[in-house]
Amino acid sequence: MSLNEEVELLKNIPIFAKIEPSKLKLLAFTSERLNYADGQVLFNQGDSGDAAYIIIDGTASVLIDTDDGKIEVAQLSKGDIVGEIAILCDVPRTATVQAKQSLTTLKIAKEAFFRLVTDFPQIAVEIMRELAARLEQTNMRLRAALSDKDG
């Protein structure tokens, strides 16, 4: 993938829609390019925030730890972005991202992702919508596991 399409990729996401091109050219530029196999692991649960990933190919699990071991709470695909609220908030990996398939990705470092952000306020309320239609998804199938325990 050229760099020129990787701007395209990043245009038709949401959180960096209304970028300048030349920004996102430069965020392009200065991001890493990894690739994964089947069952590697991006980054674990617990492990601290240095960057977000964006999915180019393929897909990803995410998995969160519970007494039973992992379950799979979301997965993602090309467009995605995963590992942006350890990095926003300063906190641990709030879940495992695995590959599924062969996954690409662009690793956004964190000070790459802060500084986008600091230019672009209006990236952080897409950020916020994005966090809150998360919470929302998650609040749902808390309350179908809930009532399907007590049915």
Given for the second form:
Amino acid sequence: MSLNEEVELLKNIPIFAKIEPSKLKLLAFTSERLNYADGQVLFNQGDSGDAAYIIIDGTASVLIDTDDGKIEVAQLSKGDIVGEIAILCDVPRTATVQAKQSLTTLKIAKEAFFRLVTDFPQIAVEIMRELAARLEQTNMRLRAALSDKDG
Amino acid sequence: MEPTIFRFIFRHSKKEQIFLLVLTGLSFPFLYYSLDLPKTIINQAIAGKNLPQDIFGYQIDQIPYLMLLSGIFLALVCINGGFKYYINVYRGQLGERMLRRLRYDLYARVLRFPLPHFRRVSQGEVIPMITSEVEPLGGFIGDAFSLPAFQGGTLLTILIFMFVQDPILGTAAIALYPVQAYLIPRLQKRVNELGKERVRTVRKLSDRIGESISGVQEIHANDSSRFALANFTTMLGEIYTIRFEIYRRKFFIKFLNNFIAQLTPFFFYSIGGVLVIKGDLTFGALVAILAAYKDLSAPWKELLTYYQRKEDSRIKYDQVVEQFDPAGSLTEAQQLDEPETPVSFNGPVALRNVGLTDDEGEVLLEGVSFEIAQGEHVAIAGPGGGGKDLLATVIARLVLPTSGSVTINGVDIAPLPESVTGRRIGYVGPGAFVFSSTIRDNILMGARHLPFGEPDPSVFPDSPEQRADAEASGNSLDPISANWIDYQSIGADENGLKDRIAELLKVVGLEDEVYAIGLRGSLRAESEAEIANRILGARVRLRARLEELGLAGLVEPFDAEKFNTNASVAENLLFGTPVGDDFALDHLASDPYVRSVLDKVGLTGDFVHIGRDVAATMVELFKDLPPDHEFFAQYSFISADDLPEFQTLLQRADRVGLDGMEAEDKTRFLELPFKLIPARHRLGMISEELQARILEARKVFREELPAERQAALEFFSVDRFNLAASVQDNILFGKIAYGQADAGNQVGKVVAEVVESEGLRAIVIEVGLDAEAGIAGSRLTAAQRQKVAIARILLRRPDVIVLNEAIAVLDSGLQAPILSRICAEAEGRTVIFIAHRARLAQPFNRILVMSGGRVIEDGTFDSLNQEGTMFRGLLNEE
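Could you output the structure for the form predicted in complex with the partner chain, given that the previous block was the form predicted on its own?
What follows is the entire complex, opening with the chain shown before.
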């Protein structure tokens, strides 16, 4: 896949949708495209965060350590972004991400990601929107879980 | 050292100086006759008196007579010239030898300075003294006696000749000499004083420069450049004032001399003229006197200059020598002599009432007495400034105590030569020095005390003639080409030495690091073919192993027939490793041969096109970034500085088309494609068709490479070792694939595994040992330097090992295990460990605690680890 194809793909990701193509090209150029084999780990829960990943192709599972071992809490597929929380909040990775079958990602290094966010506030806004949506989703689940418990 | 330069000259070159004097004396009769001859030529041969001449019974007419005399004159000119030439060469050689001796003496003295003295002298002062300040002394020493003798003699010869011709004119010629002889020393005296002052100021100047270089970080960090410059200006101003004053005075002296010299002919013309007119003096005699007077001014001037040089040299010598004789220096015998009977330190170390006071009278050590049994391992702890580190230097005889004594095995160590203390004691301080040589040489330094075997005459300067010169200059006659390794002290022969060093690397925890250095290092050209072959074996094995593990995709191997998408276009074209700058990346586009290859396969146009496209992409991507943005360095093909230029080039290309551009502009574009790594940059510009053509260019490049440039490139070849590439690259023989997660790590692990299974680890370590440590060991970390220094002393198996906070810079987690390995290695030998942290003393059977320059506690760890002891206090502080 060439740089231009990667740019096309980035355009289809909501948080990048409003960014000029030339900026996306810079993002793609300064990022590393990585292939993972089935079961290979992108990062482990507890690692320090040095990069965010955009899924270009394939699927990955998000795993959380529990007392009963790892459980899958979500699946990621083409166009999803993962790992940005550890970068933004400077906290250890909150989950393990593992490739399912073969996976291709674009690895955006911490510095490049910050650069992008500071240079293009609209990306920050998009990320906020995304995070808020996830929070809202979590809240909804929490409410549902609590009402289940009450009921 | 001799207190004055003349004593130095006399002591070391008496014979040569006398020989020169005799030679000079021999030359005078010829000189005299060559002065006298013109008179005979003019008065008799040319004027035609007393002709024909009767010579040895032959009657000779005027013309042949003139020719004969002229012939004799010519012969005399040759003889005089010959004398001068021989004397000058001899003198020059003598001067150089004496200079060589002086420098050698000074350097030998520096090596004998008592260590505390180095706190008072600076490198900036000592170095110019040995290098530049003494330089003019060599020339002077050659001239010291022979020049005044020769010039004085010449002067005298000419004067005698003049007096013989006419006493009045002779008197006239020297009438003003007393005036000069009175005035000039007086004027010179002030110049001498200024000269002394100049030397001192210049030393301070070089000291200041040295200090600025050592402290440059502080200057930057505190923005004190302006202050430093102002300070420097002050010193330059001082030197300028002094020098200017010297010049003024020197030139006044010169003026005076010249003036007086010009004045004398006045007497010749007036008095001599009258004498000729009256007929009291022949015309020929006047001409000869005038000619002689012309010759007279040269030696007289030389004598006056000699006088100035003599004064200069005398001062310089005094000023240098007084700096090189500090009290408490080792004697020459201590520096060089072997002990008459072997001294063993295989016994107790005993200190009796040891005291140490510094120059200012401050007491650093006081009444230190204890005894350490042979083979005992003792730790000395104590607060900083308590004297424990100084005590270590005293035990190692690096510093002499001001009172009391240190004996080892019953022998007082103070008067012993270093051939005992520097071999039987092993000392490592807190900031050990690593010299700019290989790691191996730095370790072997521990056992390089004296030469063994015969010199190799083919090695400079060990041929018999060169050795004779060294001997005549009083230099060291230890041949540098002999074997300097003391195998006996190491306890191993040549083969055992390798294993021994490998073992020591493990002891000091340096093995893995040297291994890593070795992987990045390259084999030396003269390495054995067998080693190269085994590394080639590892190359095959690695491939197989990667296949087995299903990791083959992580490395794209070099293949003569295939384009390697993980290598740059340049690497793909050259298919080899550049040796030197010839085929370096930045030179390729302008290299005529590379260009001719591109032309031949019709790639030039494509490359310019691609270059234009790359430039356009770079401009598009990077134009909005600030010039100092880190992305430029990390990712861009074009530096921030060059970006505007490429913008202009692109506009020009749009306007006139690529074909219409100047050749120079095209070359700028042509530089870019070489840097492309298709798999990494993913610009999609190197199509498969283009790859095929680059392969074609690769073939042409290889086949037609001119013989004289073969050496500039080491081609990749699957079955040959590439000397220009690192060991790791040779094993890999390919590129780690971009875009494969964790590829570098995984491949690194397999490489390590293959190196191990092929039994190559020892070889890689050997390569690592041959790596350069850099200036002052700068390529090694501080911890690595410390480890090298410890291995250095362990190598020669000293009886007493003194570790003076030697492991303080190591990672704190590694200190205890390394220390315990060192102690195990030193089993049966005495170890004195100065603990920078009291906790490290725990494994030792006996612990001394020093505070305020005294031993205040002495016991086992448990006996000292009690309420109220200083040792407990130290432990609690950690």
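Each form is matched to the other, and the largest set of C-alpha atoms that superpose within 1.5 Å is called the rigid core. These figures come from a predicted structure and were not determined experimentally. Residue numbers count along the first chain shown, from 1.
After superposition on the rigid core, the Cα atom of residue 141 is displaced by 2 Å or more between these two forms.
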